[in-house]
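In structure tokens, one chain follows: the form predicted on its own.
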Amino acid sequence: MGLTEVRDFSLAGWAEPDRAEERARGYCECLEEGNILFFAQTPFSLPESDRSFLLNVRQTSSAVHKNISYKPDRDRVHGLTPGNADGEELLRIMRSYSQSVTNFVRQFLSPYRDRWHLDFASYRSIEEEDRDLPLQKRNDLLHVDSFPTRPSNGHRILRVFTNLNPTQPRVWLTSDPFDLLVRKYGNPARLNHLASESRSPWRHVNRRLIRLTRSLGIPLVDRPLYDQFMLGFHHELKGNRDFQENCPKSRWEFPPGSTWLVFTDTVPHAVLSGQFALEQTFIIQRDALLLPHKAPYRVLEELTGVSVVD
């Protein structure tokens, strides 16, 4: 398979009961193959009053928090200064948004229903064009997602985006999906290291030490082999000028009020411009996948001949 495609579901009648489960399986497979599913109008509840409120919310600084984030498991918002007058209303809106997206995904992607961990939601109020961020945090460089503080252990990163901007599109670039990308741009030495590390007895000793340290309250991250590779690959892609300049690209403009879904660990993506977007992340369990051979962890296992997940 080549470049990512955007599949338009605006007129697809996806909510009709006839053959609903069969259609839902098709949607999941389309995503797992490395495509983007697109709705010209947001397919879940997002009241106009909430949209208007969000358009007037600003981060005080992005030096610490890249975006405003909502953590459903703690029911807390981060990214505003303490005591900000918008805090309580923003929390209510982000909570409601997260619940609405989750209810939509339960129906639209029913094979995944509740076979996920509900990760962070975010509100991206800052214009992406010419945004001043360190290299590894830049959104305008093509990359596949890997979370430094939240290893996925091969479970899939599904993200739902909505463009709240009333007048401007959110502009993306995408390139070849992960299974093609890693074969062309994956560092052979790092792939070989992945295989040798899996067989090293010291790896298990090191991970036991990390877990002991974590039990003492020191926040070290215990990364499976999969996440070690994916985080390094994320950094390498952003720093690879040849890849950024010469890889095949598709440009997409997601218009005001639209929503799109994508596995961002498979689809390399960059945000060239856009302001005011909402996003909810789901970590889909490996055993819920319909096309597991397309999953990045299985691609890495095929290339290295070893298990990369716990």
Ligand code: SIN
Contents of the next structure:
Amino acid sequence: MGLTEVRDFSLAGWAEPDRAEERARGYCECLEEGNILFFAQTPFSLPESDRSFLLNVRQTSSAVHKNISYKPDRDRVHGLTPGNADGEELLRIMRSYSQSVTNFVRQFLSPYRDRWHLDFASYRSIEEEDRDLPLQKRNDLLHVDSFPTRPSNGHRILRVFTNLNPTQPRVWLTSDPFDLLVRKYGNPARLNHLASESRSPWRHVNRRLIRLTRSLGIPLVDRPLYDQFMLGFHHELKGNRDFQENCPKSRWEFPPGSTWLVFTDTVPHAVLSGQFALEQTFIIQRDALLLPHKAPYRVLEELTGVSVVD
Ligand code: SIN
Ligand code: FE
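Could you present the same protein in the form predicted together with succinic acid, rather than the form predicted on its own shown above?
Let's see the whole complex now, leading with the same chain.
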């Protein structure tokens, strides 16, 4: 399987009860193969009044917050200027968006239903074109996702985006999915390191020490081997000029009001332009996958011959 395809489900009657489970399995497989599923119109409820409120919200210019984020487990919003009078209404809208998109995914991707950890939602109110961000945080360079503060240990990063912009598309580039990408651009020294760390008898001792340190209130990140590799790969891809300039690319324009779903740990992506997007992340459990051999952790295990998840 080569370059990502965008499959349009807008008219496909995805919600018809007839053969619903079978169709939902097909959607999950299509995503796991490294495609993007696309709806020309938002397939869940997002009231017009909420959309227009969001278009007028301004986030803080602080470098700490790349976007406005909503944390469902704490029911809190971050990234608004302190004391901003919009805070309460924004919280209500982000909570309601997060619930609506989750209900939609429960139905659309029913094989994954509730076999996930509901991660953050975000509101991306800043124009992406010419955004001034440090290299590792740049969105306009192709990369696969790996979260520095929220390791996934091989569970998968599924993201649902909606373009709220009333007039402008959100423009993406994508490239070959992870299994091809890591074979071509994975750093052999780091793959060897992954294999030797996995075999090391000290590995569990080191992790236990980190956990102990954390329990004393020292905020060390307890990063499993899988995430050490994936975060390094994310940084390497962003810094690799040959890859950025010469890899095969597809360009997509997601129009106003559209929604798209993608495993961003498999599909390398970059956003070239666009302003005002909503996004919800689901961490899908490894054992819910229908094509587990396509999962990055399994591809890494095949390449190294060792187990890379705990
Ligand atoms: C990203 O996940 O790299 C950014 C995608 C977007 O905001 O469109
Ligand atoms: Fe990303």
